[in-house]
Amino acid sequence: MFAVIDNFVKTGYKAGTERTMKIMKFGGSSVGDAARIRGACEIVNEARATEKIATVFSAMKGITNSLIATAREAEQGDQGYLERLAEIDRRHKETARLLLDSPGEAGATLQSLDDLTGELRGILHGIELVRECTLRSMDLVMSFGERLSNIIIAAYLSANGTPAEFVDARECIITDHHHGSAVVNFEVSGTKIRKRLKAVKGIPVITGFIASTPEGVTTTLGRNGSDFTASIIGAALGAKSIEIWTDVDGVLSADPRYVSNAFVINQVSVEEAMELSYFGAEVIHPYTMIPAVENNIPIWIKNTMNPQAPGTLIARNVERHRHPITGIASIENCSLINVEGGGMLGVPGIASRVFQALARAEINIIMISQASSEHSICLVCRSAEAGPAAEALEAELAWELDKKKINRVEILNDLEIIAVIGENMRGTPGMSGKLFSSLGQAQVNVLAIAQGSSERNISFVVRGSDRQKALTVVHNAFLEQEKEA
């Protein structure tokens, strides 16, 4: 896929051409109401004064969830979906009225919103009649969030002296038919993106998250899809940078809910960002970065509510810092499943059968640990999946359990995975010793440990009740002194 993405960019501009375009993506929290939209547009206008830009906007905060709930209610024949739809309509029209002063500007935009809401009402009525909401139908329903918000934002920018044009990403981002999380055809999309945006007079206001099949059927890009849209657009245009505007000052050294002295990390390597994101630092999803990363486009994480904050730079080549680690990430509400028994020693295929059984049950395993004795295999998954995972394993290993070759499939709930991450850990002696010594001194019991050969991640499992203590102890051991310096 990476080769396709690389070609996707090379066909867009000649080698050696100066990169001038900046992509600015604003998330749902940045456009949650009229005041937030004004703030986001002020940032856009400031950037426009000195740079060539394209913008990508998400749906207003909470709207996508409301649309999903509306579709589910319609599917069940619950007439409450009409009230929920009316609230979605009211919220957008109220926002438009607050932003657009002149009757002419407001009237045209309100009519566009009314047309979209009417279309959505018809789709929901169809779902109600057949009592079924397929993934294809859900993609179409969810697409209205971005379409509604971007119509308002484009109208507001234009009404306030910034020429802007609404761009429906379904016109230019083409995917397969995998509804819910479609796969992008980068080559076709690249050509269409460049052609569509070349025709825009003013600033493109592009819908995030949504795309379409070659036949024009609406699809969506999955989790953090608007970030992915920005990355796709940036790669197609050979952008000089991509800015992800959200509601935090950047990537933090730890979860501030549990670590009071957590701070913003100025620069993060791509590999570090992917590790941090995977382990719960949900500023940006790893997959959404790929088009930008593969084409050496730096990504900035910025705060719409605090635009003067420098933010965090994510790039291939960043300055090495003095911190022993870069940050600490964590995943809560986890369960540990332990498959244990003397009959596993030296028996080929046991691990294969374990993972095949979990794959068939569609269980996502977050962490794996196995001792060299082969006496046990330790797996960690989300707590909601622990029961089905254990059932799948007990069914697969029924003969071994019956013959006592495997003693049991044990579940431990209410656990937390903590990951210590950083490029500076690679090849540095004593990191593990310092980490587990600090946890031991704080009386934190570690249930499982895993470390990849990259040496930039040490992950361990503790009880949920030890979460705050463990995070604080590790942060103080590796980052507190450096912060003060």
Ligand code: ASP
The other form holds:
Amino acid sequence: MFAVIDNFVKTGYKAGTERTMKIMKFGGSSVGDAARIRGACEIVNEARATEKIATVFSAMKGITNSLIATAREAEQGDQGYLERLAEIDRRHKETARLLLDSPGEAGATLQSLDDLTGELRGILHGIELVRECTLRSMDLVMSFGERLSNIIIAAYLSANGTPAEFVDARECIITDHHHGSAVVNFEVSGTKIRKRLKAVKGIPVITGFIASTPEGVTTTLGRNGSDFTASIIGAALGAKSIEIWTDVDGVLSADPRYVSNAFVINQVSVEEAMELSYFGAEVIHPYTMIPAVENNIPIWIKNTMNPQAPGTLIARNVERHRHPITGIASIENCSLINVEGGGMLGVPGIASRVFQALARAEINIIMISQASSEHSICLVCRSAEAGPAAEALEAELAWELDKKKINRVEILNDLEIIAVIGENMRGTPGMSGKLFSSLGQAQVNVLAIAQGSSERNISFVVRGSDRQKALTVVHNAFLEQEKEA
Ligand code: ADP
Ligand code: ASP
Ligand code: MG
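Having seen the form predicted alone, could you give me the form predicted together with aspartic acid (ASP)?
Full complex below, order starting with the chain above.
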């Protein structure tokens, strides 16, 4: 049984080794309104007094989701998209007015915002007319979030004594055509980034999340992808560090929304950070670690609302802590697909056909487990992909289903994957025993289990309704007494 984590393709990209620049990325929660933008810019200002920096900003909190909703409404012919668009427009203009005092400063920025909203209205009208929003159109619609926020922030910094220049990342981050989550061409992007940023006077204010194909078609790096942008820029410049500024004090031992006594982990290895983020700790996007680790750039997670807190260091070599595990993460809205039947017993190639069929249908399998009896193969994917996954499997296995060699392709919805992660689990006996007995005592039913061969991760599936209980029980079992010790 094993969890799939090899989606992480190495970039093989080695960049500059200048080691003077610091990349500072601020997420949506750090630029949610005028007050937050002021706070973030204060942090930028302080840093630039002593260091060379480049900044990356996300869209304002909630804006990417609103943009997606406008596109979906337009696609349905629902006129509500116009009101939602007006609200997006109002929020940005109000923020700009609050931040830019003089009419001159505000005027030019408000005009730029107006131009962008006008362009977006035209695109949404197009979607409404054709009643179709492709992934390509969705990328274009989503790109407005980062473009709007970064225009305001660059203007605010410049107006307050920090010369800054808006940089549209689509000019220098080049990807393939895989809309929704495009693959970056590091070689081409590296050269373009260095050239573009060399020409910037003052501090570059770079749009997170967005990129473009070599032909100039807008793409995105996947939800939460602004972290990745910071790392791409950092690798291209051979930065000395990358700081991810967010709304929590660092990487916590569990999602603070579900485990109230979760605590900050001071240092996390790159592998642990990847596993935690892959399994749902959205405090950092999993891809962020790749270009950073390849170029030996440390990543810091810091809190915009508590800048004095030391934060979490993510690096290749970190100090080992004394806890038995490092953290717990979870992914909601998962589905378990069970391919079951006596006819699979000892027949070579069924597993391979199952995985090939799912790969062709572009289904992302999060976890796999096969009982050694070979009687069933059990896979977990996001619920949104479960229908297409089952269809692909039923088509691939039509003959076996017809001949009753496979009884059925069964789907269970509303599930949660929980992953317990940590370097210290390696070679420590009794971890699984402790984990599953604590869940058993709390009456949490476990539907499937997988352990990575790295022994850095044990993941298991529970019903969504058991999420809170399972996370708390596991946190208490492994981390509570340890924290007190
Ligand atoms: P940003 O807007 O800065 O990109 P995100 O919302 O993407 O911020 O990520 C920060 C959030 O991640 C936190 O507010 C927290 O609720 C959530 N989170 C989930 N798991 C963890 C974890 N293990 N450590 C820290 N934060 C976590
Ligand atoms: N704005 C994008 C999103 O909400 C990217 C990001 O915030 O990192 O997914
Ligand atoms: Mg984020």
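Residue numbers count along the first chain shown, from 1. Since this is a predicted model, take the numbers as computed values, not measurements. Only the largest set of C-alpha atoms that superpose within 1.5 Å between the two forms is called the rigid core.
- Taking the rigid core as fixed, one finds a CA shift for Ser383 of 2 Å or more between the two forms.
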